[in-house]
Amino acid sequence: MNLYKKYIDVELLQKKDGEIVPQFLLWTDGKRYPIDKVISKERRASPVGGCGMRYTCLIQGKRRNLFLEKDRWFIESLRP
């Protein structure tokens, strides 16, 4: 698999206890994808470079890794 780091916009819910829950991915073509479920959340490094809080999510029935790296979000994405 040929993955790369793709920075994206994310809509999220920040709970009153400070917990961050990503809700939607906003793709560069303007499409908005709901995050069906956050499976896990843990501090990890990505094989594509960078590290931070990794959110393993279900998006349209597919398991994807979404990272909060400092103050930016990226997803491990397949090269076009």
Given for the second form:
Amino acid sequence: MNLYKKYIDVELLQKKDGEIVPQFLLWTDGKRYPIDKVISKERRASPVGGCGMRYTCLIQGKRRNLFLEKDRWFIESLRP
Amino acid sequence: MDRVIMHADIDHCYAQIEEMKDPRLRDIPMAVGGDTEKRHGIILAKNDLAKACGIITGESIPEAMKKCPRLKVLHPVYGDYVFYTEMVKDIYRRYSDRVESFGLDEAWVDLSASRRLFGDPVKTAEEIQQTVLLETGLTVSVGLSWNKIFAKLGSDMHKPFGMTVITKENFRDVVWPCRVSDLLYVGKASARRLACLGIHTIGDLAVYPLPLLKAYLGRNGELLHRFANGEEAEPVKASGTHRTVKSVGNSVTMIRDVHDIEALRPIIRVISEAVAARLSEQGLEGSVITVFLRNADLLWMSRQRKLADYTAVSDGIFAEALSLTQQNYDFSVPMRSFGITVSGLRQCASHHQLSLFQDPDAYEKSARIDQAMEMIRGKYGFRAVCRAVTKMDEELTDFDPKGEHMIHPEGYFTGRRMNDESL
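Go ahead and give the structure of the form predicted in complex with the partner chain, now that the form predicted on its own is out.
In what comes next, the whole complex appears, and the chain from above leads the way.
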């Protein structure tokens, strides 16, 4: 499966204790996808390039890797 | 119990970080280097494919392009290099409280006390390598030994992603056959002098009679002899310790020799700006100005002056450096290199002592000009703004002493920082 690095807009919740939880993905088509659950959060490098905090998320029943790279977000996308 | 010191080196650092950011770069010959249009732009790092084409770190970009016309040259993004190398060092810091940086890409990690927590140091070092790869996608090569010098030597032996363990049992077989120039602090000049004594390998140096070596090379000879025998005992500095900066300086080797003070004036200007900017970055001001002058015969001298008051502004540094140079150098031999250092440092005072004989606003005004220029440069790059005088000879002044040189700004023993950029 070919994956692509795609920078995206993300809506976040920053909690009182400082923790950041991604809430919604804003896709290029203008749709706003809710992130149902953050399954895990680890420091990782991505095969599509870049590294940072990897949030493995459940979005519409599918696992997706979302990365906080330095100061912006990208997703390992199935489409370029 | 012997110390266990790891030296870790991020393999061809800048190039590898660029590859990590964009893995497609792994499939083409790629190098990180200065401006392509500028003739003094040089290769700072290259990937394996570029290396296979014969590209050498430090050579000029036109030379490199001749060897490999499809070489992709990327502009260095220092902000990223600082960010990602710091991320790697944060991983080292999970294993020891003693992590001492040596430039951006290298660090010593003292694992002596970590043994009780993590067990076998070789396994720990492997774990560190694996963790760095997993979390940052970068490979590091490591050397393990009981002293910093051999640890550093070891990290250079097997690349990339290599590990070399140098023990008291094997160092004669592993280290001694290496060229003496592989040793830290043996540069080209020292290597030549040692070769005159018939010393070509580290082993030659180690067994050379110490009194003779001292007679030829002085204290430096004794030091190198200790290095070669693994007797060096410098501790790895604790994380977070900052050496007290005693002076702030920059120097430049000119793109061509300079024949009179008028031609030197813009260069003094550029270097004064860099020194002033680095002083105010650290909130320092100084009261002693030193100029370093080296002529085309490679003879050098330094002259210094104590000022009546502390300064951190480029106008002040410029004026003093100019007058010191005028008084001490007659240009009978053209000048090759020039440097300015400010010492006698203290933390910036909130108020400045006014002089009865000077315009009281002049200092403030100069400081504000410096600040404004730094802000513009911070946002739009070094070339976004410059003093008109530097336009007199753009080729000669087209260098950024503050920003461009970030490799090994620190000496091994002292807290003095001197940036030297070769053009």
